[in-house]
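Here we start with a single chain on its own, the form predicted alone, put down as C-alpha cells.
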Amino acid sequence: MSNPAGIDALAFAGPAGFVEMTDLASARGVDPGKYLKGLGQRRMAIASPCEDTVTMAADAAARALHGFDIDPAEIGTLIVGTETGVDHSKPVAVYVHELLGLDQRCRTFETKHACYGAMAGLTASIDWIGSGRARGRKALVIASDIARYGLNTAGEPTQGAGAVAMVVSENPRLLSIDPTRIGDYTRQVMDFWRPLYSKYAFADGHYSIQCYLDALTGARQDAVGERSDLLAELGACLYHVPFVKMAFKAHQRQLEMERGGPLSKDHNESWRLLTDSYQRLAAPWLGLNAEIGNIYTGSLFLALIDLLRQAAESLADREVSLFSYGSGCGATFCIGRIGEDAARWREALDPADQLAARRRLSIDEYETLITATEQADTADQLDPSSYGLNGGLYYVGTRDHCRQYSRS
C-alpha cells in the first residue's frame, strides 16, 4: 500500500463508576458463572446522570490529541458514531467540536447505525483522505455510547458505557487499513432497535447473533473472497463484542468458512483447532471489554486498544482483521497492519490508570444512578459533586430546552 491511511492516535474515556458482575449476580439471585463465564464479563461501567455521550466523547478525544501530540488545528473532519445521541436533530459532534476548540472549517457530523457508526466514520475518513479533500489534514472519529437495558431485564448484565477516539491520517503510527480489502454487508433486519418513544432498546437476542454471523460471512467474502488460509497469516482477529463470548462465536464462523463446514464439540480435533486459534488470535485482546462492558460503537476499537497495549511490539508490521457489526443491520470486515513503531505509544493509549481510579458501586448506588439517569435529560440543574464527580467535563442540566455542560 502506498500512503496508506489509518489510525494515528487512539484513546478511551469512560465513567467514574462500575458494577462488579458478582455483586449484580448476587442481587439478582443468579449463578455468577452465568455472567462471568456465560457472557465473559467481569465488570460493567455505569454512567451517572452527569456523564453522557458528549462528555465521554470530548474526554476521549482530548486524551487522543494530547497523548499523541496532535494539534487540534490539524483536524479537518470530526465524526461521532453513536446510537445514544442527546438530541433527535442536533449531533453530538457539534458539542464536541466546540468543547475541543476545533476550526470552523472542520466538517462535522454524527453517524448512526446501531454499533456500526464508528466504523462507518473510520472508512468514510479513509475515503476522505484518499480523495485528496483532506489536503494534509486529519480526521477525528469518536465512538461514544451508553448501553442501557433497564433494571431486572434480560439485557441488564450486558450494559456498559464509554468512548474511544481515533485520529485518522496518512502514514498512521498505529494501524494502516488496506483500502483494497474492506468488505461491506447490509440487510434490513429487526434484531435490535430503539423506537423514538423508548429510552431502552428492544432486541431479539438469538436472532441478532445469527444476523451478526451472517453479516460476518458476507462482509468477509466481500473483503477477501473465498480464502481458506487467511487466519494462518493474521496476527490477531478483532471483533465487535456486545459481550465477550460473542468473539468466540464470531471466530468459530471464520474458521468454519475456511474449513468449508460447521465445527462441533463432538469432533475433538476440529474443536481443539478452533480453541487454539481463538486463544491465539482473539481471546488475549478482550480484557478491556470484560472490564468495561458493552460500549456499542466502541467495542471493536476497545479490543484494538487492548491489542496495542499488549502486543504492538510483537505484532509490529503484522496484519490483523477487524469486524464491525451494527444491528439493523450493517457490517464491515477489513484488514489492517500494525505500525512498526506502534509500541512507542503504549502509555498514551493504555487506559489502565483510568480504570484503576474508578469506584465500585454498591447495587443500591447503581440502581439509584439508573433511576436518576432516566430523568436527567429534563433536569433543570445537576450537581456532579453529588455523584462523587470532580475535575472533569460534565452535563449539568437543561435550561430553556438547551443542554448545558461545565468543567468542574
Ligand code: HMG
The other form holds:
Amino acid sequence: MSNPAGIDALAFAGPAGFVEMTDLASARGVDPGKYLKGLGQRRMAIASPCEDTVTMAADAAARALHGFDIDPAEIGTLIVGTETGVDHSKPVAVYVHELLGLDQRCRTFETKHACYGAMAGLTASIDWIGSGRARGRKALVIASDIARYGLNTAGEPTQGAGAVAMVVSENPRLLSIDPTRIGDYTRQVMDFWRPLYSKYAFADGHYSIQCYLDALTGARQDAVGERSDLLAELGACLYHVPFVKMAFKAHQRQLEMERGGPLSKDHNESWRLLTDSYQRLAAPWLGLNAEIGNIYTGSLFLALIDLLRQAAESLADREVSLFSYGSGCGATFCIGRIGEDAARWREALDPADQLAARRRLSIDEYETLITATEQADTADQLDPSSYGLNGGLYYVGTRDHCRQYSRS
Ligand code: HMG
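I have the form predicted alone already, so could you send the form predicted in complex with this ligand?
Complete assembly follows, chain above in first position.
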C-alpha cells in the first residue's frame, strides 16, 4: 500500500439500559421470530435522558485513548459523525474537545450524512494524514448516535444507541485502509430522513433496503471495478448494520455481482454457496450489532470491533472489505488490512464488561424513558440517579439555553 494510514485505536461506549427483543415482541403482539430471525436482533440499547450523543462520544473516546496509551496531545483533528446532534449550530465535537482536554491547536468539526458521517470522517482523516498536513499528529473520529423511530412503528425494533471512537494514524495497529481502493456513491433519495421539527426519523423501510443495496453495487464498482474474485481473497466482509439481516442481504448482493446474476433460495447449490460464504465472511462479526441494535454512524465499526475481539489473530495481515451506507444517500466501499499485532489490543477494545453491566428495562420503563427523553432538551435539571445511573459523565439539563454536563 502506498499510504498505510488507518485505525490505530478503537472503543465502544453505550447506554446502561437495553430492551430484550422478546419483551418488545410480546408487548407489540408480534411473533418473536420476526425480530429474532427476520431482523436478526436480540436486544436494543436504550438511552436515558442523561445519556446523549455527547456523553457517549466522550466516553468512547476516553476509552480509545486510555486503552491504547495515546496521549490526547497527539490529536490534531477531531471529527464527530452523527445524525443525532444536540444543537443546530454547535457541533458535538466541540463539547467532546473540552471534555477530553484536547489541545486548542486542533481542527474540530461534526459531519452529517445519516449513518455515513463517521466513514466520511475516517476517509477525510486518511486524506489529512496523506496530504502531510497532520505533521505526525493523529485524528480522533467518533461515531455517536441514538436511533429513534417512535413507539409502535415498523422501525421500532431497529432502534439502538451508542458510540464508537477511532484514532486514525500512520502505521495503525488495528486496520490500514488502502487509499487506492476506496469507492464512493451518492444519490438523492427519500428513503430515511428526519426533518428539523421531528425527534423521530421517517423511513420508507423497504425502499431504504433497495437504496442500500444499489449504493453497495455502485460504491463497490467504484472501489474495485467488475471483479468476480474479490470475496475469495477476503478474510471478512463488514457492512453497515441497521439490523443483522441486512448484512445477509448485502452479502447476497456482493456474491450476485461476482456471479453476474440473482441468487434464489430455489436453486439449492447457489444458495448454499451464499450461506457458506456469509457464515465465513460476515455472520461471525454481527454479535455486537445483534446485542446493541442500530447505532447509525457506528454500526459498521461495531462489526469491526467484534471481528477484532474474536479473530484478530487468525485474520492478521488479511484483507477485509468495509461498506458504509447513509440514507439520503451516500456510501463508501473500501478495502482494509488487519494489523499483524492487532490481537494484542483485544482487551482494550472488547466491550463485553460494559454490556454485562447493562440493565434490562421492562417495556413500561422503556416507554417512560422514551417519553422523558422527548422533554430532555429543555429540562432545567435532570438527576442521573433517578435513572439508576452513577459513576459517569451525564447530561444534567439546560440552563440559560446552555447544555450542562457533569460527572457523578
Ligand atoms: P417490516 O415491514 O415490519 O418487516 O419492516 P417485514 O415484514 O419486511 O419482515 C422483516 C423480515 O422478517 C422479513 O424477512 C420477513 O420475512 C421476516 P426478509 O424477507 O427481509 O428476509 N419475518 C419473519 N421471520 C421469522 N419469523 C417470523 C417472521 N415474520 C416476518 N415470524 C424494516 C422491516 C426493516 C423495513 C423496518 O424495521 C424498518 O423500516 N426499519 C428502519 C429502516 C431500515 O432499517 N432500513 C435499512 C436500510 S437503510 C439504512 O441502513 C440506513 C439507516 O441505518 C439510517 C441511516 O442511514 O441513518 C436506517
